[in-house]
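What follows is one chain in structure tokens, specifically the form predicted alone.
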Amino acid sequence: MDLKKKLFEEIKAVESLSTLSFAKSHSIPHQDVVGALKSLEMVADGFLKTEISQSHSLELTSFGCNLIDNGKSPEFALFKRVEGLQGGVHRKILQDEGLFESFNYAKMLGWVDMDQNQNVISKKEVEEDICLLTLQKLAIDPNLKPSSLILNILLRRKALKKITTKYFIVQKGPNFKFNLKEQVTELTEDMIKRGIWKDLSFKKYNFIGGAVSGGHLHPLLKVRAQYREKFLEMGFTEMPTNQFVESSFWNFDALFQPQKHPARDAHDTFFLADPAYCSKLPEDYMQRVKQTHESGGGTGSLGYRCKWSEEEARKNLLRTHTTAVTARMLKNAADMHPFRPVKYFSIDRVFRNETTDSTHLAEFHQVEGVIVDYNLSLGDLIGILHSFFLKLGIASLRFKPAYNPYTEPSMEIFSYHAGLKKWVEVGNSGMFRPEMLEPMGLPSDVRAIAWGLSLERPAMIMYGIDNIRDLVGHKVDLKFIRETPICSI
């Protein structure tokens, strides 16, 4: 209260008052000062006017402080070691002394330069440190404007930095009065009971705040709701994928993947610590699983010859792909009897060890249709993604024969983009194994065809963006999420 007095009486003094010069002047912090007026404007509407600006000073930072107790610049370092110097020091001599990385601010003083032998020489005789100088009469008096070239090359050394304070200009309001009655900021039942209600002065309750927002779905999952809407309306049926952690079993060895593939590798696969190994696998699918990659079982192929470890198949890990669900519904599907066709799709999440960049992230999207039939060939494959693919728009189509290790035949799927003017890749497709399905104990007659795509890469191109990391992660801009348009395929 007694700050809240002190600041009214000095807007009665004065024309107009900062709340910053009003917080030096007292040594009061000057959120205490800004509170103290935010208090003052619940008077009366109009009882003043405030005006929002800022102030920009220097601050020196522990590396600027730093160079003040060494009594020397970098960059009067190295024109002090080439000083003088015939020739010379050549540029390898000074990174390996530690002093060629302040070349470049060196340069901008006009105190050294490099010849055509990268020697770097002395251009002028330099007798003080303007550098270290400026830091020092910085350090006694924050308010003093450096010359630009200076003021860039302290800033870009992080030897300083600029600190922007926000403070209000303070005025008289039409409704200013020059007598403050205390604000009552509570109505009693005694008051009331004497009267005195009457003659007291009421804070007012302040009733403003921010506007209330509902919820929005992110770009991304609307993206999401039209491949789901394709899906079904095709017939499909959508796979349970809310198990993120899979055994190494169902992710790899159930899909003929090796044991020794690169991507069951460390660098390339989230591996569980705690558990690190599951507990329960079939038994018999498992013994069925490793002589086909031993030997290739009873299915024609000669496997991988090399010997399968229980021990890496029961490896707990962050599923690297939505195809080891599909291992196991296809397993469900072998088990009914009589065997029935299915269709399936799932749209889920999916993790990578990856570096992230512009178009990776370590987290994204996967699409993923699978179709279990008897006698099914790769003409059926073609025929199902030409369908499939003309419901989300894209009619002119490619394929382009690849390697998958639980698919063969395998086929790239590529579009013609009218905007790039080029053939682009949009999915991967295949038939499923022998080495995959037989083990699964499948009519010897069914054959299963599966094709996946990205979710997160065809969003950016709806939405027009190039970087992934706008559209997914934490620097997602919250408007954006607010104001993009349903997504129509």
Given for the second form:
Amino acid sequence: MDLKKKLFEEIKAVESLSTLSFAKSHSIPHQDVVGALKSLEMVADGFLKTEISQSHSLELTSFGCNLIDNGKSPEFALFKRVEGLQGGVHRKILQDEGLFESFNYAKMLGWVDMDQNQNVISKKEVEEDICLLTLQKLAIDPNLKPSSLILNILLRRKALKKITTKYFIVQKGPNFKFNLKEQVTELTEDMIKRGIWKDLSFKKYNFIGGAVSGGHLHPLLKVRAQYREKFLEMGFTEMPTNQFVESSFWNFDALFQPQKHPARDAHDTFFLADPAYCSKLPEDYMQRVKQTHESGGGTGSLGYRCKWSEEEARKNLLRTHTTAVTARMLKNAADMHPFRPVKYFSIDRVFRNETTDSTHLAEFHQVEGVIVDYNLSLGDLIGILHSFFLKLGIASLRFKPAYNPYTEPSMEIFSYHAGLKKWVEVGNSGMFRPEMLEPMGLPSDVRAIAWGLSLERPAMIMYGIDNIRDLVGHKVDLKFIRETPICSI
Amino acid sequence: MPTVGVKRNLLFQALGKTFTDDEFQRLCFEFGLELDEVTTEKQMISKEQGEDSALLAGASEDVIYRIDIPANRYDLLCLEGITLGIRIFQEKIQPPQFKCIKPPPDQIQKMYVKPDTAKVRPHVVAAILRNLHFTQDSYNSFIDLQEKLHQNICRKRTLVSIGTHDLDTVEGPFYYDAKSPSDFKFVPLNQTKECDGNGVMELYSTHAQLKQYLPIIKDSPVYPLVLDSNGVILSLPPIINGDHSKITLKTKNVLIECTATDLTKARVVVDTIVCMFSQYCKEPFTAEAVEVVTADGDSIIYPDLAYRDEVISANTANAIIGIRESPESITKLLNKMCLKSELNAENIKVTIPPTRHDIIHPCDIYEDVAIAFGYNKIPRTLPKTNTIGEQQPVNKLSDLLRAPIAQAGFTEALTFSLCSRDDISTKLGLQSINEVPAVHISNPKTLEFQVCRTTLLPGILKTIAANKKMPLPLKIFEVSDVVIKDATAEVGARNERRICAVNCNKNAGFEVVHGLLDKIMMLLEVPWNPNKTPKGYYLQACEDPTYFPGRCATIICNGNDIGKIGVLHPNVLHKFELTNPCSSVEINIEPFV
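With the form predicted alone in hand, show me what the form predicted in complex with the partner chain looks like.
In what comes next, the whole complex appears, and the chain from above leads the way.
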């Protein structure tokens, strides 16, 4: 008969049962009995009524066992050593003999004491070694209750230890049944075919799910999908940003970014050794850009009043922003006659030759939106930014004057972060400078409003990630990819 | 963006008002500045140099505001400029009128430019501040401003470098010359020994701040020098001034010289220093002219301190900003921004002072109207632009394939576009990087950024290597761009959209990635073609060092090679620190767009 059945039969027979005594009387390890009990409990709700309880018992340590073997406790040995000796024995001598360490305990028993000259003397007649006797009795009956003094000494001597055992008091529950059917785990094809499921008893479920097999999309790209969706919902057309290598001309010069601007330092930008230069620049347009840089070129600007070099403009680099592509798209729009208003967006990789840390990588995703139309205003930019960020769940925005070489006016976008309890920068925006638009050939009353932000930063906030390398790159934990929730902005 | 540290008590004293940190932050925000940090000298030192720095003992505990300044506002790079700007913004004071005082021809200080300077650093601009009274604080600010200008507009002294001198220790006329490094000797600032040009290079080769400036002239046959009429060397730009003419707290008359490769910027720098510190002169807001005589014999009077008029239309300002302010109101707003304005019929005449060299176009003036009006008070409107949105076809296709690949049990990785040369060559079993049409970066800071990847495979293998604790099998994919050198492209390179998938398990499981390829082709409606005709796809066995011999094939689709499939070579696995066999497939999806 298996243990579960044995236990069931016993519960049937008695009013109340202790798992501990059941284990003892059947010489079964207690933990096996508890296992069988758990399994019986699963038969039905209220099948059993169990109550947890504790029992304390004493157990001899190996040191305690040794004392029994020696036939003498150290305290008794000390007492015997000094018994009846006039003037006792000096502690030094006892220390050398290895007997002194039990002095405190022997003193607690009232067997010995020490005089002013540090001599240990016996106090009274002692017939029996009560420590040894107690240990011997406990070895036979662990439930014995020794006097508190002796117990205290033996515990402090580490001759004994207290053992606490958790066990269960089991009674029949309200739904107890005297007939225990064989329980099965799974409903099988065979049971259905033969119709035997009706007669079977099924194990209760513990409702713990298993892992789902299958693949998973990357968390950052789930966020990208949502951002793309927002732009598409707002009628923006996606720009062809699949071109990481760009010329300085389109990345900087077309944007009226001066050739001596610090961003064009090798410290900030990845320049290319091969292919080092782009092959051709649009000649007429390049001349207009050159004149605008040098002297304003009829745009009403002073320009930068220093020489503009074509060689500098032909230097290839890894684009530092997707605005390089925007510049190409605006030039295309300018080349269309008549001009038709456009709304563009992109989300793609950009590159910065910066020292990387927990929030900066050498490459990241830039989100960019731009509207080009007649007579756009800063109020339009503020309005569209409110609509865009509202779609991302950000309701309160503030704008700070800022500087950007190719936008004027420029505005940094701040939103209130409830967690950090302060305003944090969430993006940058502005109106493209006339020195950028006019050389392209856009009509002079056409204005362009644009904004940009990084994709990683909001994703890190969304997923509660502190280190950007936990989000992108090869060191990302696949478990994280598997377990991130949907992006529901 | 430059950051300027100013002592809070001096700032409030100059502003004539005390603020809480929050109040000051709000004021900054409106004006376009940002209170970045509230700290003390002591905290700054312990942050930079550690708790046990010896400098801590003498450091002050006065509160310092570190304020972020927009990169084009050189006039706000010191306490004097910030307080001037803010007080005008708050309409507490009117903008000062800066003036260049030109002494009679026989008394004007002259600076003669020698032709050799053209070989190294052709331009010089100069000015004099007369009867200046320095305090320790204003002296410190004077030195700090020069450093901020050097770091920003001067582009680390390459474009412009500033020298300031005690005029009373030297005697004009002055000369701007260039001499061979061994042809001159002087005692550099705060040194005791004389040395020549080569000596200076050696002396500062390990100097924490100055060593970065040495390469600007190091290899030039001649080094630029500013000298007085007795041959005393005032400075060796852009490295160091001479000790002889150094300014001290007691200096009364300051000669400012800026040598440059960019004349426009040198003129801006001299104007800026003069505008910021002439307020401490006996006759405030004035500077004494210096006549620079060029090598061609042209005579130019500096500092410029030029005022320039620009006429703008109130209607355009309103239209660009999206507000409806009267011309009178707009002139008031401009006055708050240091731009003196007056009505001129329908238009507004704006006078741009020498502190505002950032204004180069009317749009800069419109921005100042918007700032003075308050960005956050501008009414929100929506653009009326009506357009129909559209996806980029290659991105649309990528997304249409990513989801089914994940549904097929593969997990998506997102790895870097930049990697080492070895990652795409020797680690993949190739002999050398020369076999790969890769784009090379000329100035990588680390090995991780040497080239653009030409294949997605290394990124996925590194992802698997970093996730060894995960139970097998690992099925990973990525849909991203690689960059291929291509002489026919305008910039000499082009992106290519790829799909790469790897199966890593106890055995290679070639059939797993082959199954994925079949699935992708099914989704793209490309039929399997065992007859190897140009319609459909098939596998053509091939040898490739990345793959195990006899376990690799080229994927031919509609007659074109679109990628490779195979079992990775154990040597490749070893180089990526992998111990389990892997099979991979990588294809170009651009033909299907």
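Throughout, rigid core stands for the largest set of C-alpha atoms superposing within 1.5 Å between the two forms. Keep in mind it's a predicted model, so treat the numbers as computed, not measured. Numbering follows the first chain given and starts at 1.
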Quiz item: With the core lined up, does the C-alpha of residue 235 move 2 Å or more between the two forms?
Solution: no
